[in-house]
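There is one chain below, alone, in structure tokens, taken in the form predicted on its own.
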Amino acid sequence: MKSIIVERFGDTEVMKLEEVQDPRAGKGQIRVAIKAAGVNYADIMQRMGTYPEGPQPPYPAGFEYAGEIDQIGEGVEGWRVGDRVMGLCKMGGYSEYTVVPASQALRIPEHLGFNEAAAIPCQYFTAYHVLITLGQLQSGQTVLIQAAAGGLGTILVQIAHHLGARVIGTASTDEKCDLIRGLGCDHPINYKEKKFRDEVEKITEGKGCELIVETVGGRVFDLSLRCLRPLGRLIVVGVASNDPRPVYGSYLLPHNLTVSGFHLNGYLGNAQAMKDAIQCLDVWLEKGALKFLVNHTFPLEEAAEAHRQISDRKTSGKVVLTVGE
């Protein structure tokens, strides 16, 4: 089969398509045939050496797959050849077959599209026990979505907006904070034209955030941290700029400010939190209440241009890699 395989650390020139040999599915496995593989930007820091416990090369990329079932191991049951999945696999996501444990498949909703699928599992299952799970956000709050123009951030603001929240929400273009806008937030932010910690201010009138997930590090976790009010929580899910930041106890003691880390592999073990979540999804499925805006593909070959193009901010929403197309 065709797989991206990391050969190094390092930048995009480190991905290469090469043939491996088709893996098996072995005892309460599936193999899956992937149709499209989500790209997010934990794969580009992993692929960079700076993401936390990532892999080591050389390694085939990706996490995040849809497709269709085409072989079943021994002892699964609730599984056919030619169901169509979507899930979360330990690496090869950017292949065209990968095998993963039958328990932790996910069944594609009949009226969603391979694409579409793709965009669920990493980003959805990370805004929902981010924002509910983690973050306790209720109606009324405000929350700060740091590039919420993004495939986590579009998901994000979605779901944050159900719930009855403020929101604001940062992007680097009228055009994404337009996007954003469409989406629900209340109140979007070219981080380009104008000092984000100023706008919170006025927003919120002095008072700060209760919520806010940071994404990026560096000077925007410090500005965003003093955007928190009083008992705030702030969760960072990444450091885009690769530049993480302390956090001293003097700052967070008086205000009673809580700084978490999030990593969705902490979250997938917890059956009760991963049951309300899947709940919800069918939920807001069937209402049509959430949009996967899949706004970028490339064929798996081209998986290098999709990591170069999320880097330079040329992206919003979901970037899928398509397979056997």
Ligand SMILES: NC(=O)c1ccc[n+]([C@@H]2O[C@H](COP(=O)([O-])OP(=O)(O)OC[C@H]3O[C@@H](n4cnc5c(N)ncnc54)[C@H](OP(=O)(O)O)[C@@H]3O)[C@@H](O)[C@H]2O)c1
The other form holds:
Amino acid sequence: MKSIIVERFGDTEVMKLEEVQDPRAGKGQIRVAIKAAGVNYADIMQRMGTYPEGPQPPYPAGFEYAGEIDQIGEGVEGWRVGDRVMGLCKMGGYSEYTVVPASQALRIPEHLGFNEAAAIPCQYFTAYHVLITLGQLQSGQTVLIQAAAGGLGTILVQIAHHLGARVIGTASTDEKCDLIRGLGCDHPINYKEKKFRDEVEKITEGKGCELIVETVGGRVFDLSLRCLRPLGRLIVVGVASNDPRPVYGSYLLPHNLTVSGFHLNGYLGNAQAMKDAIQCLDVWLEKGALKFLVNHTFPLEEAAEAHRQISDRKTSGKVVLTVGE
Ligand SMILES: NC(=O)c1ccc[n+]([C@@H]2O[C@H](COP(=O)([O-])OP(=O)(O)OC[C@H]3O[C@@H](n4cnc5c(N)ncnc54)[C@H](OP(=O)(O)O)[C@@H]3O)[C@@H](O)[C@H]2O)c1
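Would you mind generating the form predicted together with the ligand now that we have the form predicted on its own?
In what comes next, the whole complex appears, and the chain from above leads the way.
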């Protein structure tokens, strides 16, 4: 089968399309013929060698897939060849096939295509758990979402809006701001034109936000911390700038602030929280309250171009590699 292999840490030239052996479904496993591979910012950090505890090269890139079961291993019940599934795999999502434990695959909701489904395993579940399971966002509260027009950001905006929160989102262009406004962002801020901290100050009349979802790091992190109101919570979900910053207890203490980290892996084993997330997904899809914006698709062999476009901030919504077309 064809697979994108990261030969060593580095720029996009280290990604090579290679012919590798087809995997086979072992005991308790299914083999999935991948139709759409999710491209995530974490893939870029892994490739560059900046992802904490990321894979060591050479490794097959990608960890998010949507496709059809084409082989079933011994002892697997409840799945049939041809079932449409989505999920996370450790590595090798940018490939024609992946083999995963049958218990970890999720059925693709009816009426969703493979490309849209590829936005669910990483970005939807992250958005849900950040805002609801960990963030405890309530109606009437104000949330600031950094990189709000991205794959994760566009889902965060919609869920926060649906919960009845006042949503402030940052993005780098007017087009991205228009996009998030259409998804329910009450106050999009083009951070290239306006200082987001001053804008948050104005919007909240100096009170600040109850919750901040921070994915950029560096100066954006420092300034975000200053957008919290007393008792506010900032959740570090990513460090796209690769510039993590220290947090000083002496700043948190007088304002009763909380800074927490979030990583999806830590929530996948929480059966009740995952069940709740899937139930909400079904309800929101049914109501039309949640859309997965797949604004950029690339064939598998153009995975490097997909990485370049995300790094250059040219994308919005979900980026997907289409496989086997
Ligand atoms: N902790 C977890 O479990 C988890 C799970 C999913 C995602 N994440 C994190 O969430 C963030 C978003 O992930 P995603 O996959 O949805 O990506 P994405 O938001 O679709 O793409 C990244 C966006 O971040 C913004 N950005 C800010 N600083 C940047 C920089 N220095 N370089 C490139 N882009 C920058 C850009 O938006 P503008 O053009 O508007 O600036 C860009 O479009 C990432 O930090 C990722 O690591 C974490």
